[in-house]
Number of protein chains: 2
Amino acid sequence: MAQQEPREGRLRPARRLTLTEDVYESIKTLVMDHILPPGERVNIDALARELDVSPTPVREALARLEADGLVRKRPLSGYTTTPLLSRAEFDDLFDVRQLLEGATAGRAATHASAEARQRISAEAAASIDVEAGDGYRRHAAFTALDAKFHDLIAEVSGSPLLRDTITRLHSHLHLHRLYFPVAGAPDTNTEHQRIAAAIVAGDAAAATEAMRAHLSAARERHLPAFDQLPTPGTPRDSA
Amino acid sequence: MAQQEPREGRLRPARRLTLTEDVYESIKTLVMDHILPPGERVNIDALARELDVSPTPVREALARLEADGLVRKRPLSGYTTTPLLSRAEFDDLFDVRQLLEGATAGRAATHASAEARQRISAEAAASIDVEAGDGYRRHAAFTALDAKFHDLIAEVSGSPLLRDTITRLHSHLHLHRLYFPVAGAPDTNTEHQRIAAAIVAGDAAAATEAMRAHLSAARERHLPAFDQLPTPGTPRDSA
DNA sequence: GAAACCTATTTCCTATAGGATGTTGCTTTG
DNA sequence: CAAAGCAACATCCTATAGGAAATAGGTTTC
């Protein structure tokens, strides 16, 4: 039946352990990078052909992505990528981030090991190196570094549940339109360092406040993106 | 090939639209009610035979449940139900609940419609009717009513994201050992009514505080369950 | 000219089959 | 008697096939 040939696998990285896992990561990247446009239908068979696997693991990966909130499934109509965040949903997201990440910053300041404080401080300082590079790469590097910093604080907060919850939220954030000018990168670095300083100093209230201020500023920086393209909300199925 | 016979489907409810959806709900119930014991291996084929479907939809439902945190998947070894919460995880859960649900209560008090306040008040009053009935049914009814009250507040808070997050947390709570004496039902009702009163009065600070106090008390009520059975933590795979 | 109906195509959804891998029990050897 | 190696088994994982439903386009009728 010739099903075990050493295939190419041009889109996915080196086989980890299970095919489904690789397919999951591949599709996740496809959605995150808007290669699969938001709000668009996802053809299972076409995707399977593209990734050079059978539809079954694709289907299974899609089921996981649905629980993650990156795709949606209408009963007899197939999967669609989650549409772009509306202005209201975007504000809601940042409200919740302020609540959750403010708490992680405060907790990190209260009970974090000396080694952990050192790591946070180093991470905040390392952010400066991002300035070089061209458009896309620079943006991707900046986004990755920002995510890492926030996740590091969540990790140090000592609440695995809080960390998981925030991670899930962040994947929603990537549903925001992706390529906009990141003019505020220097500001972000400054704010990160303020947060790191408060955590290192062990001042919980200051850390919480610094995080909330950072997220508030970040929200403002993202806002212009809503005025650029048409149909910033959910384009279809508003009934 | 005789695959379209009108089968019995003894375990699942009336077909909704997709088989996978029904299977998902069935397995979820099985895990929640500990019919599939926590920390135990889940045999896909056996489960498929039990539910009278092919392994494929079972596999797909399991993938969704993994994202929900109710089962785990070890790469080449199959699925296992998530083990019972350890004491540390339980405390973590209630810490996060206090943070999130305290916020929903406060938000509900600030901006909720008059009709919504009415519903909350009614729901808190309705809780009294649960007192009758025998062990299992009584416990199930009490749990369902409690969940409904908390979800109602989350709904009224006006933050869909917060509501979703809390819903996800609550399914984790059901990972706690299920059948313990609910001696504190009257207390719970009293506390619920205090929360409802604060929300109706529009006092955000009082609502937040009442919710946090309620969860703190609830946590204390649940605590004795840890001293009853052996191996309260994660039994296996501690390496 | 517009709306409703019918038909054809595409796509999804479920079932079955076969290969690869992990696990378990037994045997053999030091 | 214990430990290591081997073999048989069970289970998972992936691929393929076929039936059912929804969607889209064209035609017909009012």
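Numbering follows the first chain given and starts at 1. Just so we're clear, the structure is a prediction, and the values are computed from it rather than from any experiment. Rigid core (definition): largest C-alpha set, two forms, superposition within 1.5 Å. First, how it differs from the form predicted alone.
Once the rigid core is overlaid between the two forms, Ser159 does not reach a Cα shift of 2 Å, moving by less than that. Taking the rigid core as fixed, one finds a CA shift for Phe90 smaller than 2 Å between the two forms. Hinge angle between the two forms, smaller rigid part versus larger, from C-alpha superposition: 27 degrees.
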Second form
Amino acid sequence: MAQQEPREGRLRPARRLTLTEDVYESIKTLVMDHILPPGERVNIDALARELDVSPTPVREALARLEADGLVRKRPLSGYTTTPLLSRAEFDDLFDVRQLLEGATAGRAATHASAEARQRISAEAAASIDVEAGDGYRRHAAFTALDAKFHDLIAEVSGSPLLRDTITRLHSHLHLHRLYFPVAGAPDTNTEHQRIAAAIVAGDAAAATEAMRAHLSAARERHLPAFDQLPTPGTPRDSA
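Okay, that was the form predicted in complex with a further copy of the same chain. Show me the form predicted alone next.
Below: the lone chain, stripped of partners and molecules.
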């Protein structure tokens, strides 16, 4: 039997994908921990040197972070990190989320299939915990599970436009995660379970009300974070 040639062509892309993902996660952490401060220009060459890579994976990572809403690209001036929300913008964000996500939960209760209802119930049953440590990594698991639950409801609501809009709204909140209190995780779990129970029961009015109550409570939990925010141009550790 002839010996097969090594399939090197299939291995190289895997290494390339690993490098790209590593660079993306590294820069995302810098942004989320405000080591790259909100509202400041991103120096691609300096980042490439710091990460010991070429500028290409840095540009690829920044393109993904732009889609995440964590950086912005402007013609001729390159990338800047997304500024933090003001208190007024934060209030507006939650007002819009209550309108859209309340409606989405109601639609999910009406339109979700039996399989989708089971997925929502299982997702709500997954405990959202906050890991030990400091910075963005402490909130990463919380953020991922919370976003997954809300996205799943938007997905099964049957409206791609609503889902896309809600995803974009969530991106504006990510940069504030560093300052959010961690004590509210158990309350978030309980609120998610109430939303899921209403959707599983097919009760659109109850699902809408449970989602709006959850977002109202989340807003109150997050408001104290604004007392910790640094003023623009102020280093985080002197805030």
